[in-house]
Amino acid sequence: MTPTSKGFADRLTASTTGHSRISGIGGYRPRRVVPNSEIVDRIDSSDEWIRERSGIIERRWAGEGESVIDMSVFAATPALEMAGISGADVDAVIVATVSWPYQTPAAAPLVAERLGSKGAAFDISAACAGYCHGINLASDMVRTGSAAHVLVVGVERLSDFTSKDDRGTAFIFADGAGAAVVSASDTPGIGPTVWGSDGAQWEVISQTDSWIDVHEKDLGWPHIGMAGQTVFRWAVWGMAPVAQKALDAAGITADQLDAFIPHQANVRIVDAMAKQLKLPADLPIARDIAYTGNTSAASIPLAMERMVRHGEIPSGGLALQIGFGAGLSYAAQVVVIP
């Protein structure tokens, strides 16, 4: 090995010994509250049916002044404040979203500009699993020395891509943004991520038409469709083992958790996963879906932010978070609560 290559290897070895943690969390829920009563007539349903099927009582839909960029900034601001840094200190911005309506540029550079960051900025598209993907990417960037502070935003304006006449999805999807700052740490704060995908089932949650078809066939605005029962079975039976692998990778057991924060897809899925994981009866479990709906990439940080803000979970405790959805993609990790 030449002196140059040895120095290169030594530098890489030294740069991968660091740790990462979530140093700040923030969230933004749009101003407009949409109760079930506003939805039921167009899908021939009832408030009772929606609550029983999904656990949703109301959701938020964005309006004027609440674009994907606006909501991202609104969520990021308190996260930066909790982390004790400014936008200028952010070395990278990762935005997880499937509802930014531009093919290019990505949303992240615009968010970075609004916050005063000149760091790297890019989007990831992993739907409901996007935030947990972003946390893993940010953690790796920090641990390898590429960044000291990375802002991860999960944001969706799904009301733009929801058919108000689709009985299977009209009551589910909602809007909002959650943000986390991942920073360098003296001690481990983000466990190994267990992630994967099953692209063979991509059609069970997907945009109804490609942008090419929309253009060439004049199909109007596309929306997101979902094969509900297939997704339910996959989430209930397939994701609990993934969550268990994340616990195992972190070297802890369920009784050492201080919170369980799964993607807010459906309260029945949340409850079924908790049962399969044999979680303690008194463990705080996120059920933010009741008043926020399914906000895809935003759901986990929004749920954590609410639990932290209300004092439901302890700073410094351990939380298991798992995202799963279109793709079919998933990602899970144990994190220290900020």
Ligand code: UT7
Contents of the next structure:
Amino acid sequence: MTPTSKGFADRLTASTTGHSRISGIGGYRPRRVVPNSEIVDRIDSSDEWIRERSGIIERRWAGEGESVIDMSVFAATPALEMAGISGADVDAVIVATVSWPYQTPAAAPLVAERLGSKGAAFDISAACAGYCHGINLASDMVRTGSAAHVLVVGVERLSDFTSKDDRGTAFIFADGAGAAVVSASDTPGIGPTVWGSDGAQWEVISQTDSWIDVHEKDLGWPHIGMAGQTVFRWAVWGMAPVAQKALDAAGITADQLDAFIPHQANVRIVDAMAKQLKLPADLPIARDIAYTGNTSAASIPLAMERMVRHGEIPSGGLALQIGFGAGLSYAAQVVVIP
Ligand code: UT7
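Given the form predicted alone above, produce the structure of the same protein in the form predicted in complex with ligand UT7.
Expanding to the full complex; the earlier chain stays at the top.
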């Protein structure tokens, strides 16, 4: 080994020994509350059916002054405050979203700019699993020394990409933003991530037409379509084993958890996963979907923010979180609650 490569090896070894944790969490829910009664006529449905089949009572749709950027900033502000840092301290901003309406550039640089950060800024597209992908990236960035504080935002304005006439999605998708700050830590705060994809099922949740087809065939504004039953079965039978692997990777068992915060896709999926994981009956489980709908990348941080704000889960306790959706893609990890 040359002296140069020894120095390189020493430096890398020294910089990969750190820990990471979530130091702040924040959320933003758009002002406009949309009850089931506003949706049912156009899709020949009923309040009872939607509640029973999805658990949703109402959701939020964004309006003026509530763009993807606005909502990201509104969610990030309390997260930074809780972390005790300002935007200028943020070394990187990762925005997980599928509803930022520009092909390029990404939303993240604008979010960084609004918050006063000159750090790295980029978006990731992993749909409902995007936030947990972001937490994994942020954790590795902090642990390897390329950042001291990373802001991870999950944000969606899915109402822009949902057909109000589509029976399979009109009642499910909604808008909002959640944000977490991932910071360097003396103790471990983010467990190993279990993640993966199944591209063979690429089409089961997807934009109806490519931008090129929309343009060349004059197809009109596209929306997100979903083969609901197929996704439901995959989520119920495929995701509990992934969540179990995340527990195993963190070296804990279900009875050591203080919270279960899965992606808010459907309350029946949440309940089925809890049953398969044999979670203790008194464990706090996120059911934010009832009043928030399915906000894709935003759903996990929004649900955690509500539970923290209401004092339902203890700071310093352990939460199992799992995101899953279009791709198909998924990611799960155990985190220490901020
Ligand atoms: O976030 C990304 C991941 N997404 C998910 O994980 C979502 C997964 N999928 C789901 O949550 C569920 O599939 C839905 C909530 C979307 C739909 O529930 P479902 O129980 O799978 O409904 P279904 O499509 O099997 O339809 C059951 C029945 C059918 O009637 P028949 O054939 O039994 O008479 C449908 O025609 O319900 C009918 N139906 C509706 N009725 C009233 C389907 N959609 C509606 C509707 N309102 N909107």
